[in-house]
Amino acid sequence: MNTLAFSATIAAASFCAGFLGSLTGLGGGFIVTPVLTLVFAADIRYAIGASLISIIATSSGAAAAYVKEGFTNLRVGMLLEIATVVGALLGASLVAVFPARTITVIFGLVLLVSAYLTTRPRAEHLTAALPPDPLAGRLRLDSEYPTPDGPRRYRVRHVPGGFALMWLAGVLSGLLGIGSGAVKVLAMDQVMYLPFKVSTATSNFMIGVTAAASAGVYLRHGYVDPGLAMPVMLGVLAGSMVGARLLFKAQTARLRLLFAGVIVLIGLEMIYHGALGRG
């Protein structure tokens, strides 16, 4: 296979997970770094580090779309970025103590509790008639979102156990080069009780401010190549583009039910690679 072809392969690999990554707002990593490592047989610090670049070109092409139409709720946002963005510094600080296959390992049991997170079903929770959350209050989190019928209020709950768990994000993302997508969601939504699509919406607008904390060290160790990391982000930034655009129309149960079967048999592959030492 020439340079041509293997960068149009992966582009459009880094496409598909770009278009997933958008729509669920678990970010394009979760396919971008395991694609690399078993079918391209990259590094995976390498595949890592384009993961991180990738993951920012998914914010960037996402957020600017949901920001636009309103889903996305910019305070809880940059609150919850102080948390994540620290647990990203110390998960990438983490790179070169861990050899390359027990992040491996551990990137595919991610995958798997990823897969449980995205099926469990998530009602939207009908808050606004709620007694407000005082820490929310006095930092105004409260905000509304488009609907069919108009916009809708809802409450922010449980302040501080959405941080907790962002901080758990922001490590994990420095550590396996992911937008933790997964772990943000579930706190906003599970947590925090913010409505799916606003959660689905915030992520995608922090999972790029945290993967940038990241990159820097990945890019210090000399792990982002740009041959790989190029195609990659055009990849992924053109797919996440057109998720935004689609993702009010989408059926996003079904959409996430196919999403976890495919990072299931990703994950499983991604434990049997690392145990192996192959990583």
Second form
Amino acid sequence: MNTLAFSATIAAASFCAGFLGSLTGLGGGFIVTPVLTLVFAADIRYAIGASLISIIATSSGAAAAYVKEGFTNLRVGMLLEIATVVGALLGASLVAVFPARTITVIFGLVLLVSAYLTTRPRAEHLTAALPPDPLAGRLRLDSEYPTPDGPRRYRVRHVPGGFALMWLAGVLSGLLGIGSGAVKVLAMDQVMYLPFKVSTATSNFMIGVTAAASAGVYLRHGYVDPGLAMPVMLGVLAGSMVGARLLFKAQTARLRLLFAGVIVLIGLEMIYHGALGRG
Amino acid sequence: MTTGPTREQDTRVQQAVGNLLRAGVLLAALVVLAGGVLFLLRHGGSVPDYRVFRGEPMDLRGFTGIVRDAFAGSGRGIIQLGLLILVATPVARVAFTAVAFAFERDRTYVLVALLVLSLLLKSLAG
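The form predicted together with the partner chain is what I want next, because the block you gave corresponds to the form predicted on its own; please supply it.
Complete assembly follows, chain above in first position.
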């Protein structure tokens, strides 16, 4: 296969990654990494570099639309980003101490359980009727998001719990070198009771910031290859822009199923890699 | 109890941040595309091999080297420059958000956004 065909194939796979990644708030690394390592037999370090680029591209490609439409909760995103970045810095410094393989397998199992939790439907409109959470009120986190029936208000709950889980998401992403979109969405959806679309859009906003924080390191170590990153970046950007157009109309129950399906895949991927000691 | 920002303010902030994000992403995509066309015209027929990790040459690992290569007309250098712009977009996103909160006179979140920005710059600089 010559470079032209190689680039076209990777761009097509990356388009799917960006499309799914933007709708689920998970980034696109979970498709880009296995495609590069398993299909094209690329070294895992090249794949990690390209995967990092794919996460930033998914995030940035969809962020404009999500922020403008009002899905992204900028306050929740910024507040939780502190926890994530602090966690990521700690996680990266613990790499030498902790058995990354074991943690990878455990995390994979946690994702399989989480997949089950997210498929349980939740009455999202009910949170608006709950009494306001004092901390969320003081931090002005309650907001509204667009629905086909007009804007709908929602309340944010359990801010400290969400903050703690975000910190853990950061530690994991620093330690394992993975995007932490799954934990981010789970924390906002399952703990803080944000509407699912707000959770995925806000996670999408945050994962780019988290990934950018580690981009400098990977670039300096020579992991980012322009020949690989070019089709990945262009494909992912196009896919995430298309995905972002669909979020408004998408049915929440279907999005939940899609999200659950994808984190089952990610969970299995992690168990596989952890057991084999790769990635 | 402080009064919260109005919905109109929030919407204006969202539009401004959204537009700036879109401009940055499109610029990054155009630069990568231009570099990609040059790269494929010159190397499209060769067979790529990423099985063994060799790491990128030093000039594609840092800012000054990348800019030098890009302006020398190297396709790989231009792609890498576009990727640098892409990496800068989340940084800009945080900075814009800080400015936007400042326009709303929301001091708490200006501080939050600036804290995120400084953490981000610190880890980017290594």
